[in-house]
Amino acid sequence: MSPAACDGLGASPLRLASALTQPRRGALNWIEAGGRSVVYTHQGRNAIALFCRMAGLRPGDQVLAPAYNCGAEIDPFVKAGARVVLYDVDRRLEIDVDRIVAALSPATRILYVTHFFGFPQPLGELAAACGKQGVLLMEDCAQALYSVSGDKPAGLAGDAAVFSFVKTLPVPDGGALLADRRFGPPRQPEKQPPAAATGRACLPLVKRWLVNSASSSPLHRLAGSVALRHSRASTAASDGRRRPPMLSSNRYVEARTAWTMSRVARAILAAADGAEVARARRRNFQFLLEALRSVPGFEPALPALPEGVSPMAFPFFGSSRSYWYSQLTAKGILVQGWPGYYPGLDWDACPGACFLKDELLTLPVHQGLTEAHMQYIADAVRAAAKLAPAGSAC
């Protein structure tokens, strides 16, 4: 049986209610941090600003940051007054070590590279170079949780990194920062999100449930169907615009850096087998490349999986992007990209990462889809390829 549609991650509301009831555990083990501070925040952009304090970051320092992003990321870096300095990412989601080596400056005082889909960014020549040059080298993991580099977990490189457990679990909120412990004891964000925030962020995950486990029953695919409806309200394309701004759902708000995860997060983190969700996203991952390899205008971002990375989407470029967006959310498949462009900023100087902006998407491959969701997908992008605009892939 086909299942009625592909959305992201979601968690019944059983499970959530028994995460509520669960008691408040001790440590949580879901990275060995490897001797480093660990701090719990309602969100990853809450976890840089506390990293902006805690490294004394004062107005006017560089941030060098990849162009390629959300907005999220940047915001608390210029509400810090720190000056953003955009470098450039290619087609491939891959950085240019050498040109970001020579960007550096005296008045560098962070470098913040992303870890993109989960895929780790080759980081030792930029470690060594921030160290010669005191320089502090900062991980953005939110969309690497579980993904290994080496032989050690992504966010163990450089002196900071910053998690999202969003991107990767089915969690209403939380993020965590990593820190070198020569910044001192962190003090630990203590105030409980109110329960009302907790609730209406839990709603959408209780909508993906829905709809990615609607079943024949007529009742069920109905409830699955008006969660499709409210959840496509949440995931639209590009407007059209040149260059659109950034979402303010993104914008970092200073007053929840005091939240903690919420107690529903927390459960659902500590209950998580890392190991398990990474390998379902690598086969949800791999089973698409080979399944689409070949399709008429559709090229996958990242043709190859390398050991030890679990993946946070499949990244992909269409003939035409608002064709490939309106036919596979048409038919309930998620498809998300980052259109929104963090205003003020050199865009001009990063064609490589406005063509990311502009032209790619993502289709799921989390851990709560089964190789039925993924055959629907696969069925889903061959049936477009036939309609598609004439053309190749970007």
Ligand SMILES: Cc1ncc(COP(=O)(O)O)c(C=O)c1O
The other form holds:
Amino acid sequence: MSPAACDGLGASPLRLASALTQPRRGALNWIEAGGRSVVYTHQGRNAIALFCRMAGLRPGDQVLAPAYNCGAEIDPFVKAGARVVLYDVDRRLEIDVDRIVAALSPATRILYVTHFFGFPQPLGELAAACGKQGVLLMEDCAQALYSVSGDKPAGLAGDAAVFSFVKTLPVPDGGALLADRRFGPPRQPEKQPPAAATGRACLPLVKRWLVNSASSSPLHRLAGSVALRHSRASTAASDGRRRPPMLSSNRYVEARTAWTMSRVARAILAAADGAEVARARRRNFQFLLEALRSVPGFEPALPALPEGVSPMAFPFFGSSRSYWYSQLTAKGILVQGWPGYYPGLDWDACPGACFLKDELLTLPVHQGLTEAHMQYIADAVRAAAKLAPAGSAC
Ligand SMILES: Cc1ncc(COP(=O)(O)O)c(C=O)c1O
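Alt. form predicted together with the ligand, vs. the form predicted on its own above:
Once more the chain from above appears, this time first in line as the rest of the complex follows.
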């Protein structure tokens, strides 16, 4: 039987309940941290805020950050009083190393680089330039958990790195900061998040589990179709306005910096098999690359899958973003993007990233999806392509 839906990564109530009953173990071994301090946080954005404190970021310090962002990684810098200056990202999600090096100045305190969709950015030259000029290099690995760059896990090339486990694993919360030991012994946030907050964050995981398994029984199908209605309403899509503001849920809330990750999240992270997760994600990404290689009006943004990448999603351009969004979500396929703009930044200077915000969408490739799900997605893309309006995005 073919699947009826392909939502984000979910978790069954049983899996979540059994994670709750796991005894809290000592060190987690999700990464070879290469001698760095590891701090566990409630969310990735809190890890960024912690690093701002550890690094002694002062009001007015400049942070150079990629203009292709969701806002959650920008907000902690702004709230720390930094002056965020954007650099552009092109439609292949590549950064211009020479331009970034030229933009470093005595005012620059942190250069922030994001490994989009798990594809590591080249950091050699940037790390050297930062080292020479006393600029801190911070890697955003929110989407690059289990990706490898060269022979090392992504996140070990700079002075610090931030992770967000919710992007890759079925956890209600959880982030981490990896920081060079020269920033001092880490102060681990100690507070467990309130049970109500963890419970609320578990609900979408259960919903997605129901949606993804919607074909397996009539009960699942019914629950899945109800859940999908909510999912469609909340999935990120531009509402047609020019440069709509970022989602308010992407704001950084300072009070949560005292929270660590929940026990449920910790147990799921401890039990996760990173190599297996990466293998399944690569298999699903490769499936779409091959199945959708020459579909008219549909263009993969990342047309190859280099060794070592654990892909977060499958980014693409369609001839009309709103057409593709509505066609695919109508079939229960999770389609996402970052259409929202952080207010008050110089977006006109970054046309490449604006293009990505306005045009790029993603298909899911997570480890919870089977070959039947991927076939269903590929068929839905081919069907949508047949009726797609002509447009300029690809
Ligand atoms: C690229 C990137 N960096 C950082 C973050 C922050 O992660 P979190 O949502 O765990 O705070 C996000 C997501 O919100 C993200 O997409």
